[in-house]
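One chain comes next, on its own, written as structure tokens: the form predicted on its own.
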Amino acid sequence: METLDIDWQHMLLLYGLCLLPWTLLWLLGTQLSRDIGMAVVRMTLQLSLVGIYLKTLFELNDPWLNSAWIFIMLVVADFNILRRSRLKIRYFVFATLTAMGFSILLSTAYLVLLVIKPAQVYDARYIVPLAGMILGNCMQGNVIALERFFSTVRKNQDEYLTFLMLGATRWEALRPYFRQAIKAAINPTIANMATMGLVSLPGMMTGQILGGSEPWIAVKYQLAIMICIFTSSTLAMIANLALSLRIAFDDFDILNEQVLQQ
């Protein structure tokens, strides 16, 4: 069974659905009309270009091209995480890239090499979509973790300094804020895992079923990707925050405000 195609006329009809929320938001005076329009245009152009590129990537199936594409995804995610976390990119770019790269490559390699085991371990049809799904979910968690951690430290700076004056080490003084940031970032993933299949059918599973896969095969792939997402997100957040401590605090354990966006 093949997935039914959507012709261009019906795609245009689909875009008409956007007019409903766009009109309501315009009537409410949210001033988001331009942002929504730009977001829809960018989404369309970016996905169209990616579709063309992925078709070529799948046909060539070259390990170097596959690796280059994953690296590009990591770099784009890196910049997006830091921008949305309100951290200055030049200070944290390599720390975040290291944390994300380690966690994503570890989980993707584990899944492809030990669980799925395709005939070609560098097969673009496996490593590129899987790495992309894991990376996309890790990105959201890292944004929450970094933003929550540094905003909490700034808000409670007097309390933090009091801990230091009472003899606590930097880690001992920062551990409560570290723990709060991790909990806030990982809770959406835990809630998603706990309700998956009851509240919603996840995207990967739905896509495979629409593509003609047996439901039970789709379920197994979804379980595999969710375990990898949970593992990667947790590792990336902890590593990212740990590496950022060396950058954001000076030799006297004081938060360096210059590394934060105002």
Contents of the next structure:
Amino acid sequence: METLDIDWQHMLLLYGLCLLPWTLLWLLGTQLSRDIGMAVVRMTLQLSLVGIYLKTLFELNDPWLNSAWIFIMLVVADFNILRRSRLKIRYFVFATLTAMGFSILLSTAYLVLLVIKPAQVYDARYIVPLAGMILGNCMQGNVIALERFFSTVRKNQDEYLTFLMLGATRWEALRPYFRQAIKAAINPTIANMATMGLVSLPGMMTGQILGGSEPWIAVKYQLAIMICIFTSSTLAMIANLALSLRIAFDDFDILNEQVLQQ
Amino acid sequence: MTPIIRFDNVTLSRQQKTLLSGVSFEVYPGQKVLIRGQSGAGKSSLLKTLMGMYPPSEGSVYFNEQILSRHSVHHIRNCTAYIGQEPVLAADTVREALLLPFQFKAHSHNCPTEAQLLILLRRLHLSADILDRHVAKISGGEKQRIALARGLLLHKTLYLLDEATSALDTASKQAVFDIFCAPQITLLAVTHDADWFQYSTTIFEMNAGRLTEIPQYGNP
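For comparison with the form predicted on its own, please write out the form predicted in complex with its partner chain.
The complete assembly is shown below, putting the previous chain first.
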């Protein structure tokens, strides 16, 4: 079964649907018209470029090119995580890249090499979308973990110092904030897993069904990707926070405010 | 005799501001040393420097002749109790606040008994029922005494008090003086309170980051 293509005229018709919320939001005076316009244009351009790139990537199917693409995705995610979690990029760039790289490569390799086992292990059709999906979801969790951790330590600076003055080691004093950050970051993934299929049909599964896969195969892939997202998110968050402790705190366990964006 | 604390020409600058300027002094075991001075003179910065919160920009700080460094800072914190003017109890109930340090590895072997808690509370004019009260529901004076009790339960070598009795009434303050005047306790206190002066062995005046000893008090 082939997926039905949408021709350009019908794509334009699709964009017409956007006019309905756009008009309503304009009438409500939300002043979002420009933002919506920019978002729709950016989305179209970015996905078109990805479409062109992926088409080439799949045709060439070169392991080095595939690896380079994954590395670029990791670097972009790295910068995005640090910018959104309000940490200075020059201090944390390698720590976050290491944490993300380790967790993404581990779970993608596990899934591709041990579970799916395609004829070519570097097959772009498998590793690029799978690594991309895992990375995208991992990114959200890591932004929450880092942002929550450093904002909580900053907000509770007096409490943190009190723990230190009462004889706590750096790890003992930071542990409550570490736990809070991990919980806040991992909860959306847990909630997503718990309600999957009830509240909404997951994107990957829907895509595969539309692409002509049997529902059972789509379900198995969805389960595989969720387990990998959960695993790599958790590993990346813990590694990212653990590595960031060495950068953000001085020899006397005091938070170095210079590493945070004001 | 070896001093417990030795500041050797310590200068502290933070955010392009000099908080301590060439500070040198020593505190010996059993001494009760007071530092007085106007607000913003650098008194609290001095205590925080010793605890490694503000590492010195120049000069050296020694604790039992061990220089303050990344290797010794945990030892210094484990041997010293620091109690500030507005203590953070960091717990829900008073009991949890008192037992908080014993969750940490450094003190986990030394957890006090209920009887020890009650004796100490009584000495500080606090009733037993305060143990189960929420820390948000106790007064500023009670909070200060709980913080002092928490420090005392740790049996430290040195006590650093930063205006730690500012919210206490006369009777409670006297109870604190009686405890801290014990010969085995070494005290370095920052205070505006003249009631402390009669219990001191040495008084220093801090003015714009400079420390000078007030001679009439001298060392005994």
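Because the structure is predicted, anything quoted here is derived from the model rather than measured. Think of the rigid core as the biggest set of C-alphas that the two forms share within 1.5 Å after superposition. Positions refer to the first chain, counted from 1.
Student: Could you check, with the core superposed, whether the Cα atom of Leu19 shifts 2 Å or more between the two forms?
Tutor: Yes.
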